[in-house]
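Single chain ahead, written as structure tokens, the form predicted on its own.
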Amino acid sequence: MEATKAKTHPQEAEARVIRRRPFKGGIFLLRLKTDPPLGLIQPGQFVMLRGEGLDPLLPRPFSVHDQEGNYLDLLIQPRGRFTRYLSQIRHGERLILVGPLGRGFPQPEKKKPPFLLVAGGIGVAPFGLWLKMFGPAPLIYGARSRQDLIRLSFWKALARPLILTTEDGSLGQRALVTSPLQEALKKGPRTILACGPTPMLAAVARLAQETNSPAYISLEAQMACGTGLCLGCAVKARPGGYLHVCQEGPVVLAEEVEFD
């Protein structure tokens, strides 16, 4: 088994906002028509979006959250000028857009250990496609405080069960996301599929070569072209080299990755 591979050929689209949702936090959902149409996405993989101008120059990579026919959702954090402009966009703007790119979680199988979905903050995004798609699936969701656990009631409707931390214990457990993990991995091996920040994916790859449980991650990495064409985007692999998210991932083994 391994990360799902593009079915189809990434395509340049222009991108009409049709809603943008805000949450607490500051975490807001865009929902995007895309004209022409996009194929099936497979979860975990990612769109290059930029605006009509030169600023900014260069596109910025969002994994997609759901796909219903030519609409598109997306869950984005505001971290630099461009989300915050996305932030305050409005209804009918339009943006480029070039999808879907990279490699997917991959889909469930006969005889092999049941899937354990981990995500940490807005890395929570691509389950919900995973979740539509190949139905329920134990869910463990954390973040630092209950006002960054976005869509709970969108989450409890597909996840079977789903399991919340906050650092600060204002809900769920207070505990990181890898506690309730470490205990599900005690009743046997699992194929995890974890998407958050780093640290958190340098833990769950520790407790699953720990337990001998397959574990798939979702990395994260600057890119200009989401192509293979800038190089930008290389992170260490194991047994040495570099990978490069766009291409080999955003989803690999985390057993191919060096983590410092």
The other form holds:
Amino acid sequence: MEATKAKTHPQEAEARVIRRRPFKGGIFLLRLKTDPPLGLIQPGQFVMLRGEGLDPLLPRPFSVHDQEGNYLDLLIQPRGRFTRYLSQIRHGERLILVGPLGRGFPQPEKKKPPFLLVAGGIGVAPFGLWLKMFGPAPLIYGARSRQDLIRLSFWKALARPLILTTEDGSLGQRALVTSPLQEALKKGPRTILACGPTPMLAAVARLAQETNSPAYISLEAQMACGTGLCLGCAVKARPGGYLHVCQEGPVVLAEEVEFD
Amino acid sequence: MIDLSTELAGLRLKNPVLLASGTWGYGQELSQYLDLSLFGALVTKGISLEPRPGNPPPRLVETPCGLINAIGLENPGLKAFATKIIPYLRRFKVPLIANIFGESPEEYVTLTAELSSLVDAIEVNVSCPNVKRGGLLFGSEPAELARLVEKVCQAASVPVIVKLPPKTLGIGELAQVCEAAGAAALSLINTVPAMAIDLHRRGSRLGVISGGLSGPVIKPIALKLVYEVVKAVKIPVIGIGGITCATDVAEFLILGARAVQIGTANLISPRAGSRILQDLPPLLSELGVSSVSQLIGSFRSE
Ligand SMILES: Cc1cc2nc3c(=O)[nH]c(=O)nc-3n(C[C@H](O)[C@H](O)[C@H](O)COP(=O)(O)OP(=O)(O)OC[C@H]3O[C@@H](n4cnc5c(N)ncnc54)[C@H](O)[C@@H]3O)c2cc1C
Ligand SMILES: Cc1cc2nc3c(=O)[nH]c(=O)nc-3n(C[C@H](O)[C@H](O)[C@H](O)COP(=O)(O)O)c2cc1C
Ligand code: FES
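Got the form predicted on its own; could you also share the form predicted together with its partner chain?
Shown next: the complete complex, the earlier chain at its head.
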């Protein structure tokens, strides 16, 4: 089993904004319709998205949260210039998208340890598509505070069980996602799929190693192209050299990454 | 019919649009989006004698209308380039220009000698530290640059293009010493040395302190330097810097550039190059010319 490579050819497409649905805490869901339609997207794959002008200059990477027919859902947290622009965007506006890109999460196979999904903050985004495609699995979803945990009824309907954590204890367990993960791993090895901030991924990688559980993590890196042209998205690899997140990732086996 | 063809250092190019070194991988990824055989020529990513892993991340920062990169010239080295990459790129049947760099004149010479039989021209990146001279750039000092270019030209059996750094004072002199040393053409500009600061960490936003700025923000600088160099030498000049559309191409041609290279635009959109090529003929008609050569050097200085 390895991170799954795109079966669909990536392409550049026009993307129309169909809907923008804001949640508490600033995160919003963007539904896009692409022309031409993208083929089947693997959970964990991403798209590069940009506006029509040259400011911001470069496209930005976003995981595909859900795909329904010709529609694509992205779950976005405003962070800087482009994501703030998207947070105000209106129905019908035009964006340009390239995708689907990168390698996604593996799918269930017989005779493998059961899956366990671990999400930190906006890192929950790719698991929408995964759970819809491959059926229920346990999801540990953590964030700083309750307002950062979004779409809870959506996750409740898809995950079995849904375990919530917050750092301030305002919803679910007062803990980091790694403590329910540690509990769950006591029952035996699991195939962990994780997406979230880098320190969380490093902690997940450690727990996975201690329990002999395979862990697939979705990496973040600054990207210029997302398509393998610039070699900008390097992340330190084990035993040496670099991985290119947009090509070998974003989903990689945790043991391939050197966290320092 | 608009005639897009141009001539450069003895190479006939079907059009003046080339892909710039380091901005289109080695072709495999980009050819998913467009046909590489459309272009006038392909300039491959900088190759060194030995493989190089590149710089620690972060390697990229976006600034207003620009990109600072500190890739650190990551590349698989001469051997893999010669045995794997060149054969793949040859299928596109367009002139191949190999961009090379070394840490000593000897490295440049070896690369040139080895690659001469495999590609149609060599582009020499001189924005590299000369290790023996304590990190001084080859491209910064005229006498040193002249010696390097002379050695490379002696070792070469194909035309040698020197890629100049964006030296805002004395670029004409650098261009002239390259011409005198035997360069068949000049390309400019390479990225502009630049930094970006992380306020909270009070450090650099790149894994190494500084990098090279590219993209639309450098186009005005590139235009001025191409203007200077075209005046200073007789050999052809290739304009590079912030080109994202056909209009940008025309601006460089008007100044006298015989061809251009598209860099950061490929990263913005993998289809940028083909869109530029598509838009060029209608733009030329609009400008009242029927060939690229009618536009080249049509700049009016009065
Ligand atoms: C494979 C991948 C998938 C992603 N999926 C999603 C997603 O589904 N939803 C979502 O909201 N975000 C996602 N991101 C992060 C998203 O790409 C960034 O938030 C976005 O690029 C910020 O753009 P901006 O113009 O708003 O911010 P900028 O103005 O460019 O930057 C604002 C701040 O955010 C930081 N930043 C920018 N890009 C990144 C990055 N890639 N990683 C970490 N910090 C960054 C900058 O350093 C800066 O401090 C993903 C990133 C990657 C690499
Ligand atoms: C990511 C990246 C990598 C580059 N690598 C090289 C290289 O290996 N050799 C070289 O001579 N120039 C390299 N360049 C410089 C470009 O070829 C070009 O000169 C520069 O980016 C300016 O053009 P632009 O503004 O159109 O990008 C690189 C530029 C970028 C953005
Ligand atoms: S972002 Fe350009 S190679 Fe990965």
